[in-house]
Structures are given as structure tokens and as C-alpha cells.
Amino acid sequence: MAPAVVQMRTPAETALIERFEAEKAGLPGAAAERAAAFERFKAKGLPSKRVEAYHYTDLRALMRQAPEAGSQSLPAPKAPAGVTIQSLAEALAGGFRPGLAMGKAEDVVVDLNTAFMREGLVIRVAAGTAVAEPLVLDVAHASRHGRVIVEIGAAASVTLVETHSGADGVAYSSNHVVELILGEGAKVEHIRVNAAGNEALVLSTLAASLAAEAELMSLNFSLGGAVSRHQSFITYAGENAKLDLRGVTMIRGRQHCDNTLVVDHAVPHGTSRELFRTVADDEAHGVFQGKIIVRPHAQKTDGQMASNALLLGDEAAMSNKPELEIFADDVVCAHGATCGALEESQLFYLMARGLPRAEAEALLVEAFLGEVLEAVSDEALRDSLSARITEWLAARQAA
């Protein structure tokens, strides 16, 4: 009988195991959930390219070290009428349990967050509350394992904005999770901005559960980090729910940015739209992995997914992997992916009217990415995101 093959642990895996043993007694609440999540991590280790979902982002190779976790608390926005905000530590100590929005999905990165989460918030929006101004979270890089859980009551509406920032020239890693639990008829806009430092390893997860008639628009806007992976796990828990999942990615140099999503249509009459646009320059590498699952009883599902990439540099690359898993027969589902350079005919048209080539390229890129921003209803927020696109293009021209 051949001996079992045991995979050697990396320094990062060993450091994480030692840290959890040293810290677990002092972590707030959810002891059983933490222990179970960490056992799953110990059994699997950091995912390598042999794990299909991480084929293009080999964390086992990328995370050679595990920097010490920061202790900075997540800042709490001012709570408007109808909204309560509690620290995650206080909520966990009081018996609150995380993971309610994950559905059937399991993921090692989420397990690590569950094991180590300390900083974070639990936000509750009362039923029927319409929050006029966006709730804004500015997350500094010192918060390594943050978790934000938002419960949105029936027929309530809110916009949540999270900006993840960090200094250039500082190597650090972060692993943040946001859970959104939408009640019946709730409406949520969620915008995440990755403005991490240029040497950062950035991991982030959105998990959302949609009750009947709920509507979620979520936009991941990414331009920071040396390596980043943003993943979304969306579960339909009620009929006639709607999802609009979007992404804007701008990368250059040798940046690597991975957008991975799983949309689980577990009930009938669900609608989902996924639109992701990537612009890659120099030797940057973009990744899109999207999976729509339609369960056997989820008839009348309507799912449409698209990933489009512009490669501005000769060495830039894009890996697209859209998937459909359909187990029902009365559905309308489709996916598509495109990848290419700017159209020379469009550039010629603009340059023939007096625009320098760099300005013509910038106009086309702004139009390409700007379409994704149209779903952001707050005008000031939409303008601020457009300004980031303009700044990125200006920096590209100046380089």
C-alpha cells in the first residue's frame, strides 16, 4: 500500500496555526464557529493553483509570510435614524453568529477571516427605513481581518460604501468580509473601493443573502494592491429577487487582480446581471471567474453575465472563465467574455479631429469603464469614482 502524501506546510501556514493557538482564547465570542473554520483551513491549507477556484491566484505561493495582524478598529459611521451600529466584538460576545449570508458556499479565505476576526461592525437597518445618505467605512490597512455584517429589514433601503486604503511602499496583507442579509423587498447599493498600497496583498469577500423581492447592486472598484482578489458569494433565499453585480478594474505595472463570483439561484424567479470591465496596462494580469448556479427547482431564472477587458500593454494579460451550472429547464441564462486592444478605427476617428493619441485613448477607456458606473444612483459618489478613473489615466500618461 502506497504511503499517504502529506503536503509540507508553508511558513505562512505554520505562522497562522501558531498564531491561532496563541490568540484564540482572547478572541471575542463565536468560539465554535472559529474552531470549525480553522479546522477546515488546517485540513486544506492555503489554496494553490491546483484548487480550481484559485487556479489563477495561487495564494499558497503568494502568501509566503503571514504578517502580524493589526489591531486598529474599523471606524463606525454615524448612525442615522432607523440604523443601529454595534462593534463586532460586542455582538459576538453577546451570542451573535457570523456566516448567515454565506449560503452553501465554503471558502478557505473566509474561514481564515472567521477564525481571526476581531475588528468589525454589525449594522442593522430597521424595516421600512430609507437611509438618505450613504454609510461610509474608511478602512485603513492596519485592520487585517475585519468583518462587517449588515442586516437590512423588510422594505428598507441603504447605500454602503467601503474604501480600503493603505500607504505605498509597505508590504501588508488584509482579509475583509462583508455580509449583507437583505429582508423582503429590501434595496441595497454596495460600493467597495480597493485603493490599497502598491505592495499589498488584498483579499476581500462579499457574501449576500437575498429574500423575496430584494434588490442588490454591488460594485467592486479596484485599482490598488500588488495582488488582490475580490470574491462574491450571492444566494437567493426568496423569489423575485434581483442582483446587479459589477466590477471596474484598472491595473498596470505587474499588478494582479482577481474578480471571482458565485451566484446561487436556489429558488425560482430570480434575476441576475453581472458586468465586469478590466483595463490592464504594462505587464498587469486580470482575472475574471464567474459562476451562475441554477438549482433544480429554480425555474424562471434569468441570469446574464459578461466580462470585457481592454489590454493597453503588449505584455498585459486577462484570464476569463465564465461558467453556467444549470439544473432546471425553464431558464434564460447566458455568459460572454471579450478581450482585446482599443479599436484603431475609433482612435483614428478621434485623432483625425485633432486629439493627441493619449487623449483619444483616455476618452475611449473612460467610456468603456463609465458604463459600469451608471448603476450608482448617488451622483456625488458616481462622480468621485469617475474622477478616480481620470486620475488613473492621467498617471498613466505621465509615466
The other form holds:
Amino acid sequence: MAPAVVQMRTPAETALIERFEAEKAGLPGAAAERAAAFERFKAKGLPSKRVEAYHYTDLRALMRQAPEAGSQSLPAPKAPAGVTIQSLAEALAGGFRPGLAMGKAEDVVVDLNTAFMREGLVIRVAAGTAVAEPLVLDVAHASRHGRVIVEIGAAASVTLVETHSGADGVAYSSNHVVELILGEGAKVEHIRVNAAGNEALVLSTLAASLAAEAELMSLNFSLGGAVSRHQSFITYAGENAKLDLRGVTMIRGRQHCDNTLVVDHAVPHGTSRELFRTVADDEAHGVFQGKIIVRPHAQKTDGQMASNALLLGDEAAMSNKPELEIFADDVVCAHGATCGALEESQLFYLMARGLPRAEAEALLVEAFLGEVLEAVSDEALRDSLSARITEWLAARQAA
Amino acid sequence: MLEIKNLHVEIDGKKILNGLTLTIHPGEVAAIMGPNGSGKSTLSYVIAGKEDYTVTEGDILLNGNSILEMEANERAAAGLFLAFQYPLEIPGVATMTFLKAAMNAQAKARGETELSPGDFMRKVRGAAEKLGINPDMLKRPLNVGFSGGEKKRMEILQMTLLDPAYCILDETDSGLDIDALRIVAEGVNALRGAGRGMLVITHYQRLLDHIVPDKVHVMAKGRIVKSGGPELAHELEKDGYANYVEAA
Ligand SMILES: Nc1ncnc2c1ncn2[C@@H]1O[C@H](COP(=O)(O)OP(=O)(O)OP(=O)(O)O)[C@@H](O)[C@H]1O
Ligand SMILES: [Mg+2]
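Structure of the form predicted in complex with its partner chain, please, following the form predicted on its own?
And the full complex, kicking off with our chain again.
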């Protein structure tokens, strides 16, 4: 018998274990879920690059410091008509079950969040409610294990914005989870802005389940953090649901940003579109791992996945890993991944019209990323994201 | 004055221009004709400042100053304009946005003030109308999905708006139908004079029927092998290049 491989606990793992033992009695509700999730973490430890899903983002090596439990509350936006907002602690203490949007997916980062979650919100949008103004969640870096669960009733529609920000020069880590449970015919736009501090380790997860005819557009707009990983786990629970998953990543210096997604077509007639664009300057490293699963009965699934990267820096890199796992025979699925520098011939054309090189590059980069923003319907919101792109490029020109 | 003096140019170790000498005086329209592959587009790119080429000998002078060390955008601001044989498609950049960026960049480089948004719109609309360009096209991404003729008209629109001192037109007539050829030629003729020099590269006499050149140069194997008046173009149309290619 081969000897069992015993990995030494890392300091972060040890800290997490000690912290859980010390804090669990004070954590609100969901005791059984917390304990089970924590046991899974204890058995597996932090995932190293030998774990396929974490191959490009070796959390075991990267997590030097365990996220703290965090503050008690996440500031709640004002609830418009037809929307109720409850604190997570209150909901969990009242027996609310977290994790329903995860479907069959299992993940250590989500397990850690489940074990430690304390601050957060449970938001319910009543059936048929069309929320006009975006609901905006400002997540400051004091929030470490946040969870926001949003139940969107049948035929309701809402735009949800999470903005994660934090101070530069502070090596903090955070682990946030958003669960979206879309009822029949519900329509949701979800925009996550990662403007975390430049030394942060930013872990975040979107878990969503889509009932019949539901439509979800989710955009991860990421420019902050030293190391960021955003994962999306999407499950189709009813037929004819539509998913539009998008990503804008702008990284420079030695930033690392990972977008990992698993789209699980468990029922027939689902449509999914994934469009991720990365711009990496200097020595930055972008990662895209996208897996589309089509279960045996999920006929007529239509999935199209694309990841395109522009490498501005000579030392910048992109790891693209699109995967299709198809077990049904009547489906249309495709993926494409591209990675390259700006087109010299296009740059020359623009320069020949008088644009200095940096300006020509900025115009092409804005065009490249701008296409991804087209799915954001709220004009003010789209403009604010465009402005962040322009700002990022201006800082590049100034450097 | 735009002077090209004994220009030798290589790309990837392959010699393409071979001691080319040519002068374009202010207000003069010169035509270059020559067989495929003789180096006409290469010459236009080298003048405009494309970086892929190595100038091994010779010089290009604009009003007495060498431009070889200048970036393409600096040459544009100094008054050079190349209408491309194959205009590039720029996805995601609205034509109007591009025109504004180009005009502002040149104004800035010359220390001039930018046009107000209203003046800019009026100027673009007016110039577009003269060239038969539908205003809706200005909202589309630059050249993306434009027909061959539409791309060429867009080049002339840019030339009109940027008001350059020296224009190089590389086969602007190719891909144009008969009416478009007339409209584009009118657009070019409208820019003639006022000290503006033009270098018109073409394979066909029919363009030169509309834009009558002051001089015609024959290019073969990377050099000018014969120069003359407009009658030279008629001669070439009749006899072809055989005599000149052998001589070169
Ligand atoms: N990158 C390159 N590497 C090698 N040879 C090149 C390269 N670019 C151009 N050439 C060669 O240089 C020569 C001149 O090309 P150029 O495009 O300047 O010709 P042209 O006179 O404009 O022809 P046409 O009338 O067909 O437009 C051709 O033989 C072409 O194949
Ligand atoms: Mg040519």
C-alpha cells in the first residue's frame, strides 16, 4: 500500500482551522451547513496548482494570510417598492438555507465562505416587480466573508451592482459569494466591479440558478487586487433560460486575474453566451477557464464561449482553457480563444491620421473592451464603466 | 516641396526600392504608373512612416527637412496624407469618433485650437455630402463592412477634413464604379491648387482623364525609369510597360 501523502498545513490553513474553532459558536445560524463545509475544507486543504480548477491560481501558495471573519454588517441599499432586504445574520438565525444556487458544484472557496459567512444580505424581489434603478452594494474591504443572496421572483427584473473597493498598500484578503436565484421569466443584470486595493487577494463567486425562461447577464469588471479570482457557477433549472456571462479584465504590473466558470446545462433548450476580454500590460497574467457542461437530457442547448486577450506588455501572459463536456447529441456549442498583441497595421493606419501611438493604442483597447459593455442596459452605469477604462488607459499613457 | 532622393528600401532583407528619386513641387499633381510589384505601395508606406521598412540609403525631405526620423503621426501633423490602397477596418471605433480624434490630434500637434463640436459636425456632414457618403455610415465602425468603393470615399473624406499639404493616393480608383470615380475625382480636384502637392498612384488612364496630372512618372523595379507629361500615360495605355521593365 502506498503511503498516504500528508501535506503540511500552511499557516493560512492552520489559522483558518483555529479561527473556526474559536468563532463557530458565535456565527449566526446554518450550523450544519457550516460544519459540513468546514469539514470538506479540512479534508482537502487549500487547493494547490495540482487541483485542476486551480491550476493557474495556486491558492495554497497565494493565500499567505487567511481572511478575517470580517465585520458584522454589509451596508444595505435602500429597498425600493417590491423589494425586501434582510441581514444575512437575521435570515440565517431564522433558519434560511444558503447555498441553493450552487447546484451540483462544489468548491473550497465557497465552502470557506459558507463556514465563516457573517456579514451579508438576503434580498427578495417580489414576483412581477420591475425595479427601475440599479441596486448598488458597496463592499468595502472590511467585509471579508460576505454573502449576498438574491431571490428574484417570477417575471421580476432587477439590476444589481456590487462594487468592491479597498485601500492600496494593505495586504488584505476577501472571499465574497453572491447567490442569485432567478424565478420563472425573471430578468437580472448583475455587474460586479473589482476595484480592490493593489495588494489584496480577492476571491469571489457568483452562483446562479435559472428557472424556465429566466435571463441573466452577469459582468465581472475587474481591475483591482494583486491576485483576483472570480468564479461563476451557473445551473439551468428550467428550460429556455438564457445566460450572458461577460468579463472585462484590465491588469498591469504583476497583477493576476482569474475568471473561472462552470455553466451546467442540466435541462434542454438552454442558451449561454460567454464573452471575456482581457487586457494585460507589463507582466500581468490573465486566466480564463470556462467549462460548459451539457447533461445527457439537455438537448437543443446552444452555447458559445469566447475569451480574447490583448497583451500590451512584452512579459504579459494569458492562460486560456475553454472546455466543453457534452453528453447530449443535439446541441450547438462552440468556443474560441484568442490572444495577441494589438494589430500593427491598424496602429499604423491610426497613426498615419495623426494619432500618437499611445492614443491609437488607447482607441483600439477601448474598442476591444467596449463591446463587452454593450450588454449593460443602464446608460449611466455603462458610462461609469467606460470612464474606468479610459482612466486606466490614461494612467498607462502617463506612466 | 516633397523630395525623395536616391531612396533604397528593404524589407526582411529583400530590396524593394532601388535608388528612387522624385520631386513633387507645391501645387503639382504627379502620377506614378508601373507594373504590379514594382514598389509603388512600398514607396507610399515609406513616405507615410510605416515602420516595417529599412531605409538603407537616401532621404525624404519635406520642405527641406528630413522626415525619416519622424513617427507616422508626426508626419501626418507635418502635412502628409496617404490614402491607402487597402484602408484598414477598425472594429468598435465609430467613424465619427475616429475623425474627431484624428482632427484633434493634428490640431494639438500644430498648436491649433480644436473645432467646437458644432463646427466639427457641420464640417464633416458637409464634406460627406459632397462625396455622396450617407451620414449613417459615419456612425458605423470605421471601414468595417464598407464596400471597396465606400472605403475609398472614406479616405477622400479624411483627406478633405485633414487638409494636408502633400497627398499620396494609392490606387484610389480601384474598386470604384464609374459614378464613384467621378465623385472621388471631383473631391480630389477640389483640393488641387493652393500649393498642395499630390502623388497619384494608378494603373489606369481613366483616373487621369478626371485628375489630369502635371507630370507622369513610370516606376519599374523600385525606381523611376521615365518621366514626362500627361501624354506619357496615353503611351503606356497603348504599349504597356515592356520597354521600361527591360530597361530598368
Ligand atoms: N513584407 C514583405 N516581405 C517581402 N516582400 C514584400 C513585403 N511587402 C512587399 N513585398 C514585395 O515588394 C514588392 C513591391 O510591393 P508593392 O506593394 O510596393 O508593389 P506595388 O507596386 O504597389 O504593386 P501593385 O500594383 O500590385 O499594388 C512586391 O514584390 C512585394 O511582394
Ligand atoms: Mg500597390
